[in-house]
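We begin with a single chain expressed as structure tokens, specifically the form predicted on its own.
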Amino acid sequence: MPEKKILIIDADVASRNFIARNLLDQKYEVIQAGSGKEGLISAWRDRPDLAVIDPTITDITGEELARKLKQDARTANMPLIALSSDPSVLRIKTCTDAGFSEYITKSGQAVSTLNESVYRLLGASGAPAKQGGLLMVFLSAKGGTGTSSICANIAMNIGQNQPEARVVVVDLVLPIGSIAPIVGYTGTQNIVTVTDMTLLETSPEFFRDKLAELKLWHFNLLAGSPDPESSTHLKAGRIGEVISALKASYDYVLIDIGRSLSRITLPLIQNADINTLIVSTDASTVSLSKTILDYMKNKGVNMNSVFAILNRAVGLEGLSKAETEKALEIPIKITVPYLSSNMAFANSHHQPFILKFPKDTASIVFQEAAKEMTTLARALRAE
């Protein structure tokens, strides 16, 4: 049973239902009211732990509603969040004076801000509990390490091994996405166009039903920016909401960020179930990877979530597995063998490696990596 109960008071049915779905995805119990009077009755009868109120309701002003709730012993200590379509400074002040703990303006970032406020006001400590599909981030410290190819092929193996599961790949490599050329996607929908849509348009149902389905690859795709100019129009503030909606729609969400470690991608790394670090064997990449690991640790990332893959596919020269582990101070989970030109050949034909070269050792490696990563992700989620 959900531990916390939240009351939503909003005259706009679509807005109310959208907020409710978001909170239900966070495993809260949700009660809805379409007017201030209904909200008062529900608050005093059902005793919610927190209320989200649109103060622009007309039968009772939001300010008067807050005062009534604060003056009654049954609801005096209940936190109130204003989620309003009115951005005026005067409205913010009157609501705060009336007893609202938070005032959030309905906008592209409203859902993520609301989630953070709810966690904080309900007394949750640390990072919010992970909910929804398992989140796996693929990153590297340097370009040319094969991160996108490995991401796509591991996603394919997860989907193939678990046909009942829904798998989605998100390309956040900037300024140009790199998954679409690998899988042969030529559509116009991508991360830029999606973040330009409204909050209501990008619901979990939208992502479940409208993303490109790549049957050969056993996953759906949210492609990356098609060119550098498009990437400048990416609405970064919407990334968190997009990923939350995807996690509500899919069992596995794999995000390729390549070497794009930034303020956009850091929150994804911090909240990922698995962070797949792709390391090539040259000393400079290993050194940079250690710098990335130290940074992640300083930002509170659980080092148990790091799944290091040593990719020898790009060449035979360089450090050994033992030397790489010593430098990184973490174990290498999987080593991809030298592939000569086979990976490039499979990519140029837009085919999964296991289908193009089923007897190659790397095909077995990708299968094992998919199994180990999903097992580890479930174990960490259960902790």
Ligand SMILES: Nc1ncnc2c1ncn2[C@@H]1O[C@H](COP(=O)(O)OP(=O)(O)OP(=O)(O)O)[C@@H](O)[C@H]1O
Second form
Amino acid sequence: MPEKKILIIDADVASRNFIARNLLDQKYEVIQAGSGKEGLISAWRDRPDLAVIDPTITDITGEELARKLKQDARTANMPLIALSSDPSVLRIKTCTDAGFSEYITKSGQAVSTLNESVYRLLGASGAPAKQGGLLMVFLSAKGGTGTSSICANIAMNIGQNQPEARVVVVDLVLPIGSIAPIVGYTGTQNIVTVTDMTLLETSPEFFRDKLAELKLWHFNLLAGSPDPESSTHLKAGRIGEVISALKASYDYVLIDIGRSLSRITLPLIQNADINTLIVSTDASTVSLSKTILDYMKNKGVNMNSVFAILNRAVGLEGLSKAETEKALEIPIKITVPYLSSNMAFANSHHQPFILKFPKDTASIVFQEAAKEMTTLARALRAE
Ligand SMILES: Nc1ncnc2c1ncn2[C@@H]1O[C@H](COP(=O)(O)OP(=O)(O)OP(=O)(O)O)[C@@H](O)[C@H]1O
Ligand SMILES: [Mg+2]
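Following the display of the form predicted on its own, present the structure of the form predicted in complex with the ligand.
Next comes the full complex, and the chain you just saw is listed first.
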């Protein structure tokens, strides 16, 4: 993925260099301008993805500059961050009115606030992919293969294994999510209501403090669409930004996309640290899973990031592990045994499997899967 380009407009050389160094450290490409006019020309010529502007520049005011950029089609959608030496409330208002998305006052915390804003504004596809919390996507080629149950239970085990870590589960299965009914969440907040909020409202702090906290499950939840009608109102274009904000405030972001591999979810798969593919043992699911894998490979997904789980959700019949591996041409990392009605039983009681059936083999399997996945994700990050 090409590096994102950030334009810094600031008359103060020292300040400009300081910001530039900080952004370069985070693998952004940086261009600099020492005056408003120079900045305007650079913005139109170099097409940066974002601009950091000190509005106290004097040849053109920051407000005037922002209005010009917003009125021009080439730069109308470029987010503007004011990094200002003027802390006055009036200035904040005139800048926001002129089109700045954020106003940061130059102070001790300015750099970390700036980094957070840049990361959030550039979105998932924009921000360097491997930054922030570890992203684990759960997908399957067919419905009913146990994706949601496994996603919730692995998240629970990650949270339990690492009490200091912050874990969030996001349900992106359309048209109806099923993590909420599994974990027993009945609140009204969900992916549809959250994507309907503004970029400023859905900050990393918002997600850190305002998502449902499921004590028994050791994770926070961003529930899925509650019904098909709601899903038609989903602002899909905001999903990347929401995931970026979540990655900024959680150590692990697990997303259930079920079999909804689409234009909306593909960028998540491409940016995921781990793609957990749940495969059931019937021949048709295995064959569809191979198709999905080939597609992912084609779209540049690192096959080492694929964590295949064989789930005997349909019963004891079907392909063996070896046969499945041969058909998929990738190793199966974990096999979940057939659990008869126990999985459904734990789900209907909104309880993690390991709490309901601590002695069952599957409880050990979920534990192991959680450990292996976190180890793999960290190893891939370090590459
Ligand atoms: N290993 C297993 N043994 C027995 N039953 C299982 C197993 N795994 C999942 N199930 C059951 O299969 C059903 C489907 O599981 P789940 O909802 O997790 O699948 P899904 O792939 O998310 O389905 P959907 O397509 O509806 O999103 C549930 O009733 C669940 O309890
Ligand atoms: Mg599901």
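Take the two forms, find the largest set of C-alpha atoms that superpose within 1.5 Å, and that set is the rigid core. Numbering follows the first chain given and starts at 1. Just so it is clear, the model here is predicted, and its values are computed rather than measured.
- Relative to the superposed core, S15 undergoes a C-alpha shift of no less than 2 Å between these two forms.
- Taking the rigid core as fixed, one finds a CA shift for S348 smaller than 2 Å between these two forms.
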